[in-house]
Amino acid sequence: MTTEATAGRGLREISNENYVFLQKWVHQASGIVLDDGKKYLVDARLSPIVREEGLDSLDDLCNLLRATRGAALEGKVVDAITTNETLFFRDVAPFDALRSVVLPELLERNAATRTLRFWSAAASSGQEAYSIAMMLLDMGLSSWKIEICGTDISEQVLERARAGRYLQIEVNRGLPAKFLVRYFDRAGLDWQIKPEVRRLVRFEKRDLRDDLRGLGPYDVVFCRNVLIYFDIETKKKILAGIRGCMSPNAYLSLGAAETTFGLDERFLRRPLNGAVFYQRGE
């Protein structure tokens, strides 16, 4: 059992044998590739689970994963490994391009239906999806039929996203002050997104490696800082699945270090006002 002494110090470094096991286990469970230099990340993400389970080391956790087929424990490990930091209006440039170029084009194209559909394909705790919603409301599009779907493999972060409640430090990072005043209510020490924003967004659990048919078609897909965690064949599969969920001429936003080049040539690269989007052809 974990004692006060072990809880107050770092855990023993995972053995090479168990790290190899964990690499294979995580890849099978989530598709994420943990290279040999990611032991620090594994330690930081999984140490709280080790202590919560009353174990003494990451090696003990690996042994428990070998012996147990419990969805609860496996879910905790997947959630811990896949949960990535996010913030409102992350990196700014893609949102500026969305407002100044992509949305004006979509408003003209979709004028007959007055419908806009967006997908935040790795929604995490919801900041990206809610950023899109706030931008649309700020542009005076509340009379349009707007659908924003946020998906993630982690049910834990999706629960936070659905709640729409954020810490002070989270709203301090990236969120314009006017949006905090307009679209949030104070909730004790936290901030609660107003119903007018939350009603535009829904969240559901999805693994991007699965069959994505039934989603979409979407006008804009944000799948940012996700592909970098997968091997080449998984990247190709994910991009093909996303493309199948996009309307003709729809736009895809990837992370700054990501590209469709060499993975799916059916996307057209579109530099837009300091950002790069990828457009699905007809």
Ligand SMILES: C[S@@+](CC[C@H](N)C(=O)[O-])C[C@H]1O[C@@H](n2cnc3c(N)ncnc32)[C@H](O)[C@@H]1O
Given for the second form:
Amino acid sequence: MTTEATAGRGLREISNENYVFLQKWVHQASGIVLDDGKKYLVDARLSPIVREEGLDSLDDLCNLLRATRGAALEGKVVDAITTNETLFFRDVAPFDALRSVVLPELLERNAATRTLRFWSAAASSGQEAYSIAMMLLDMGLSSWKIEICGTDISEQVLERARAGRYLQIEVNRGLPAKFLVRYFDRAGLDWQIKPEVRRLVRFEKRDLRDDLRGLGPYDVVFCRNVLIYFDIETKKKILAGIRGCMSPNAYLSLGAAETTFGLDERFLRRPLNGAVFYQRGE
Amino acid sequence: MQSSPMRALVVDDSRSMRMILAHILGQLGYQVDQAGNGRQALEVLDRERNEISLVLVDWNMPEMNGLDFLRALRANPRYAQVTVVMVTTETQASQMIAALEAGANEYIMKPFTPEVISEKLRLLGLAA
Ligand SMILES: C[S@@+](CC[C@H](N)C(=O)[O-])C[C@H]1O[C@@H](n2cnc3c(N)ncnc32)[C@H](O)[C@@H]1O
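Got the form predicted on its own; any chance of the form predicted in complex with the ligand too?
Following is the full complex, with the preceding chain placed first.
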């Protein structure tokens, strides 16, 4: 393929052999399946690294990955390949269902302990975790003991999540204006999440394919728009791992294109108010 | 689903901005009217009776600005059901608060992408 973009960048297209190497390498490093015919994507995402490292081509980068065990470079490549796109209150419906059905149920179930525990698995830059936090504050639950844990494989996005500082184009996306004025402070041209929201949320580096024991148990897990990137065996493993971190009858929200169906039949499919949640059962 | 298309009004003194917004709303299934300032917008609403359910309005415009338009609109109970979204280069929190207090349902900061519009309308239950 000789698109203008690749020609303009002046980098040679990656060889077939190295593309296959990269598919395997990315799969091993992150679990993500790079389809055949995604050379343009690899090219667009990795070219900046090639230049940063002072290399001549993507083939050189592959050679470097073969030769080194440098965590910094590996982290950079995984970060560049993964899709980190996210937004506040993504898809709206899961958050509406959380507010109108799931939370009222949890408030009853957990009345004795007055604790609520949430997990934003594959949190990216934190919008999902902070959306949950803002919703809880908006519902007047600040006297409850609330814990929201956000995890991701990418240190780069986690740093942004921890900082809680967002660009104007990011707060434009999906965030109700009343939440923006209530829960953010202006910081130059950016917007900084307020400490009262920030203190409910904690971010940790985790690969979802690893042993997840020790996390949780959570009442609600959001694991959205990440399973789509994995093969079936990896999806099964991750779902089982997540299930192990859920309290009895806890709820799981997946991305609109994701399901437990055919992967883990122990989950109960629960259509709630225009969204679908998957319930752990006893 | 209704059979007749939903109707929206885009209010901005920039013709190109009106065209961009009208195009985006058109793709979301809206039939779109346009006005160049708040005064004209009130006239269009009046003329179209209760047909228009959504207004996207700029802040800074000649004759009648977006905030004054909003106040005039909200003073008339006939338009209580109209959803108003401010779309503006004004990005101070104090301005956002003023707009929300005057009755804006949402607020979008320029520049924006088409997704920003559809995501905000989804929040308001006005887009799939
Ligand atoms: C598209 S984002 C989804 C963000 C958010 N959940 C949402 O729905 O908007 C996918 C995230 O998954 C992360 N990710 C990819 N592979 C992962 C893995 N093996 N373990 C944990 N996180 C992973 C990426 O770093 C990225 O931030």
